[in-house]
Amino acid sequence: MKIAYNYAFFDEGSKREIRRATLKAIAIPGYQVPFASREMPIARGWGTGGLQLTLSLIGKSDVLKVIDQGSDESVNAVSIKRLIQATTDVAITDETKEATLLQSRHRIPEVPLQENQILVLQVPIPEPLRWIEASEYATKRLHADREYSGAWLMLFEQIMKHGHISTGADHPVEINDRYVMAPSPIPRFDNPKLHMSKALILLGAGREKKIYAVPPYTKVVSLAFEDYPFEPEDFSDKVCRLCGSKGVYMDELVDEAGIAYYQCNDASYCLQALNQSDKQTEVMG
C-alpha cells in the first residue's frame, strides 16, 4: 500500500516554522537563528539540515538540483533527490543555469548563480568558534560582544606551524562587517563566491539546529591578515583532462601508471564543457 505523505513530507506547520527562521536568518546575515530540527527519514548528519530547508522552500514550479561534492550521482545526492521528488513530483535537472533551487553538500557550482536562484548548504558544524570554544552560551557571548579574537588566534597558529593559513575547507568568513560566520565546508576556492552572489544562499545544520543565511549582494570576505592575505587554491595552470576547462576547482587524480592528472570536481560543468567542445569539434569539422 502506497502511503501518503504531505507535499513535500512536511506538515504544514513545521514548514512555517522552518521558513519564519530563515526569514529572520536573511534579515541577519550571518546570524545563526535556532530551530525545531525535524525527524528525517534520513540520519543526521547526512543533510538534513539542508534537506529542511529544500523542504519548507519548494513549489510545483521549482527545478531541482542536488549535488554531493561536486557530483549529481553520489549515493547522497541521488537519495535526497528521490525523497524530494517522490513527495513534491518536481522537475530535477543537472544543468545549474536550469535549476531555480540547488541543495549541496561541499561545493558551490562552477557556473555563476543568478537571482531567481536559491542554494542552500548543508551544514555539519554552524559554529566558526567551536574549535576553541565547546560552550554553546560562551559562543553567543562572543558573537554579542563580536569577540572574535579565538578565530584569529586558530589562523595565527596556523601560519606558526605551517608558514601559511592551512585551512582545507570551511576557512571563516566575515559577513556584512559584522559576524563571523562557518560557510559549510566548501573548499577556500569556493569562498570568493558567497561575496556579492546574485542567489540567496541557505546554510542549515539539522544536528546543530541552525540556520543562517547570505542574503543576494551582501559583502563577504574571508578572514586572513595583512601580511598573510586569503589565498584560494590555485588551478590555473591546470586543464582538465576531459574537457580541457581551466580556472576551475580539480581533484588530482592517479591513473593505473600512478601518474597524476586533473579533472573537474563539478561533473555536470565537465560534461556540458566537454559536449560544447565536440559541438564545436563537429562544426570546424
Contents of the next structure:
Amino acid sequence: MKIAYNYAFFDEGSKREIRRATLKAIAIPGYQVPFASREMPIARGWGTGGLQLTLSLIGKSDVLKVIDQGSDESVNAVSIKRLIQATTDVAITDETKEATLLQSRHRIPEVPLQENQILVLQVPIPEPLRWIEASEYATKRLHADREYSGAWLMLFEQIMKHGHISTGADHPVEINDRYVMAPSPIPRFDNPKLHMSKALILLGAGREKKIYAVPPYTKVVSLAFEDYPFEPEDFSDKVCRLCGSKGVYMDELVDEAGIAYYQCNDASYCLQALNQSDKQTEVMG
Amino acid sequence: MESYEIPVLAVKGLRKQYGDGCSYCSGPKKEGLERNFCPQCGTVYACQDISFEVYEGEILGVVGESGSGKSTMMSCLYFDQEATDGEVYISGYEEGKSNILRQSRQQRRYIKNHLMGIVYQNPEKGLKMDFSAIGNIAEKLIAAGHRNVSAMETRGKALLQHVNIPLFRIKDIPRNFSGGMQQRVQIAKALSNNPPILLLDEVTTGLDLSVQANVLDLIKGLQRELGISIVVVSHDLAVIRMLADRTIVMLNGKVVEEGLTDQILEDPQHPYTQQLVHSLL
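Coords for the form predicted together with the partner chain, given the form predicted on its own:
Okay, now the whole complex, with that chain kicking things off.
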C-alpha cells in the first residue's frame, strides 16, 4: 500500500472534529448536530455523510461491510469500499455477522446487529419537518419547542388523500420521547429494528452537514395515529425465489412472461441462506 | 375594592419597541417623538403602555389608523413577536396569575395551541396553502394533542360546515379557494380547539360586502353560541359598530380613548377619535 494520504483519507484534525460531533449526537439521541462536512472524492448525495462517519471511526482491527439498497456489489458500495480499503487496508466482508463497522444506504441488514457493531446510515434529508417548513431557522425552533404537529400533519394528509399512511420510506420516528427524527430512507419494514437496537446507529448527511444518532438500547417509536397504527410493509405471504426465505424485505421483480416474483433485498442474507440449504442437502445426501 | 369578575384576558402596560432607544427618547413621557418614531436614534415605539381587559363572552374592538400599532399588539399577544415589556394574564392559564409573556417557549406554544385562536388579515399567514382545508384544521388539533384521525375528521367537517364550506371541497387546498372562503377556513381553524380567546386581525378587510356580512354574522354567532371572548382589530368603524361591546382607540402606539362602543362613536372625546368618527362616510 503506497498512497500519499493519511490513514483513512482524512487528516487527524478532521477525524477528531467529526468524532466530536458524533459524541454529541450520541449524547442527545435524534438531535441533528451540525458538522463541517468535507469535500470528498465522491459527489455529495452519493453517501458522503456516511463515508465521513466511517472514515472518522475506522481502525486497523475493524472489519468493514458496505451495502447499497441491500446489495454489497452495487457500484456505489464497491467504490466506497475501494476508497476505504486503499487508505486503510482493513478487512472487507459481505457477512453481516463478521463486520464491526457497517455503512449502509437505505437498509438495515436482516441479520440482527450486535453490541460490538456500528451501523452508519447515509442520509439525504435529515430534517423530518423539511417538507412543511423550508427554513432551517424555523425548523430548529420547532425542534426546540418540541412542536411536531407538522410531521403528524403530513401523515394526516396522506390518510385524507389515500385512506392510509403512504410513506414509502423515511417514515418519521420519535426517539427517546423527545426528538422526531428522519430515519433515512429505510423502508418502514426496517423502522422497528431501530427500537432498542443493540448496535450503535449513526446517521450522516454530507450535503446537509448533519450527524445524528440512535444510541444502543434507545426507545424509537414510529409516528402513527390511534386509529391508524404504524404498519410495516407486509411480505408474510411472499417467498424468495432464490433461497426460499420468508419474513424478510423483498424486491418485486417481473419476469419475461410478465409474472411478478420476489427475491430477498438483502443480497448477503440471501446468499447465506442459500449456502445454508446447500450444506443441509449435502449432509442429507 | 372587590372585583366582581375575573377578566379572561388582561393586558397591562404592554410595550413593543424596535431599536434600543437613546437618551433623547427614552424618558417616561416619550416627548420629542415624531408620531412613534425617534428622530435621533430611529427607534420605533410601536406599542406604548397598552392596557385593557376582556371579559367572558365580550367582544373588544380595537380601532386606529394604519401604523398605530394594532397588528403589532395582536402579534405580541399571539407570541408571533416578542413584547419588549408588559404583562398579559389569561384566566385559562394558571388561573390568570402568571404573566404569559414571561413563560418558556414551550409553555407559550402550549397557550397558543390550547387557549387561543387567531385569524390574520392575510390567510397566507394563518393557513398552510398547500395542505387540504381539513388538514389545516387538523394541524391545530394535532398541536393541541389530538391523535385520533376519525375524531379530527368529524370535528373538521363540522367546523367547515359551520362556516359554510361545502363538504365536497374540504379536501381541496386553500390556495384554490376564493379570499372569502380562505378567511372562513381560517376562522374554522382558529375555533377548532374551542379557544376561550379569539384574536381577529382585520378579518373582513379586502372581502366584498356580501361575504363581509357573512363573516360578521359568523363572528356574532360565535359570541352568542360559544361565549368566546374576542378581540377584533379593524380600521373599519362599521365593523366595530356591529361587533364590539367595548372599544379602544389607538394612535401612534398608545390607547387614546376607551369606552363603550356606542359612547365612543356617538360622543368621541379625543381629537383623533372625533376626526375618525367624522370621516366616516
